[in-house]
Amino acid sequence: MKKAALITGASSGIGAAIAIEFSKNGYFVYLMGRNKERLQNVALKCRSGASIVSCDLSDEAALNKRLGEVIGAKIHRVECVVNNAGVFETHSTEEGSDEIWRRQFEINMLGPLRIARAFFPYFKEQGGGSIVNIASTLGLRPEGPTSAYAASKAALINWTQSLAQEGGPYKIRANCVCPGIVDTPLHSFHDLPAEKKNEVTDKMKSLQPLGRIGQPEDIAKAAYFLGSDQSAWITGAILPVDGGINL
């Protein structure tokens, strides 16, 4: 039976890259998103095989349901989930009404809460599985008017470390990557004309002790590298990808 990742928000940014490098590795891949035309593309580029779950993750039903359509098929060895869908929303204490902050520990945290939820039974009767979780740096040190978004990969971070606990018995890893500055439509410079981003960009670079912003296929690789049998005695770890900027 082939050996498979699912991957969240795989329909772009830092979610395409990830799942193109466990395919590049030999992993059939499933794409989990909202937007079936670029999760197609992204399917394309997954050399290995890839299969559209095309679901919203705030949805608790239909994810259910999706979920259980992948671990109920039994036509790929899930070995790994790559919780990486999230919202980000900037806004004030003050001005940040409950939807703001609602919305972004729904996708933020409930939605991979809930996707382990379905994983951890397929996983102990398997005799093991992975799962990465993508937080943020800001998780690690919130910065401006960041509080809801921060606060959920916070959260995201520190649960990752009970699951890591609750599941090692069963050989089940739990690991996080926080990444910093990464060039995705996250941010609202990734679609600007090239003059004007590279005037932005050139901006942040100094804020990195390695002199750039980061690429989707920095915080790829650290997700494979935490999610496949390559750190098969890592768990409960939280891995900042973010060029220094921490620091």
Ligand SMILES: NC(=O)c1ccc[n+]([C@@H]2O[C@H](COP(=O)([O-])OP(=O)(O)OC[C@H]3O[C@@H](n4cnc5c(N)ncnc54)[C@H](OP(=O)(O)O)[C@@H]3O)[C@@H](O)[C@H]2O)c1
The other form holds:
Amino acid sequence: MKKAALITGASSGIGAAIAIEFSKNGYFVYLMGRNKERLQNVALKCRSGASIVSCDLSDEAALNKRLGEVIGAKIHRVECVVNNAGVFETHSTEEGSDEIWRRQFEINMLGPLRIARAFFPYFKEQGGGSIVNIASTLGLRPEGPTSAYAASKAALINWTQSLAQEGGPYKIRANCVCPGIVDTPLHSFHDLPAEKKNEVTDKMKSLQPLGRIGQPEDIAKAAYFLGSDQSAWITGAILPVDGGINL
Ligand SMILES: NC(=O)c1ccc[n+]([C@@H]2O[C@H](COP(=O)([O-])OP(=O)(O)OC[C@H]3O[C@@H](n4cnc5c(N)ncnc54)[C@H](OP(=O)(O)O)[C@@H]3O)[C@@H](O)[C@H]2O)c1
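Shown: the form predicted on its own; wanted: the form predicted together with this ligand:
Full assembly next; the chain just shown is listed first.
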């Protein structure tokens, strides 16, 4: 059976780059997201084969149904799941409604939890598997008016280590990548005209010892390393990939 990886939030930014990286390395990829057209565009760039799994992570029943289809198909050997989908909203604690907190925890934390729960029995049966969670440097050190987002990513980081402990006896590894500032549609500067965008990103460059913001491929390489056998003896690792911004 061909090896495969499932990547959430594969329709855009970091998730699209992760899917392409796994594909370059011979994995069939299951691309998860809501926007079918964008998922199709990413699928065209995945030369080792791809299947689109269109689903809203906040719809638990639909998510479980779609995961059941992937797991039940038994066409590929899913060796890795990358929980990458995420939402980012800025607000102060005083202004952030329950709804804002709920939305971010639903996608950033409960989504990965539901996916891991579905894959654990499958990984146990096949004798192992790998889970990579995409958190954020804000989950390690909060900054600015991003408290719900930062707290949801801190939860994801902490839970990755619980997962690593629970999965160890079954050869299920769980690791976490914490991106710094990466140029994707998550940021309002992403689609600015070049001159304006440079103005904004130039200010950010000075915050990072390595002198540039990240590109989706920077994160994709780290996610592939932690997701694949290249890191066979690593579990519970929390890897910042951030140009040194937190130093
Ligand atoms: N960019 C950064 O600077 C940065 C920094 C630190 C951490 N991160 C993390 O990196 C991950 C990827 O972010 P990105 O920068 O690549 O952002 P992005 O370009 O906005 O992509 C976000 C992805 O999440 C998916 N998504 C959002 N809500 C969803 C839902 N309800 N159901 C299913 N999928 C959903 C989107 O797919 P659809 O729209 O198709 O549903 C999209 O593919 C996120 O977890 C983010 O928190 C990013």
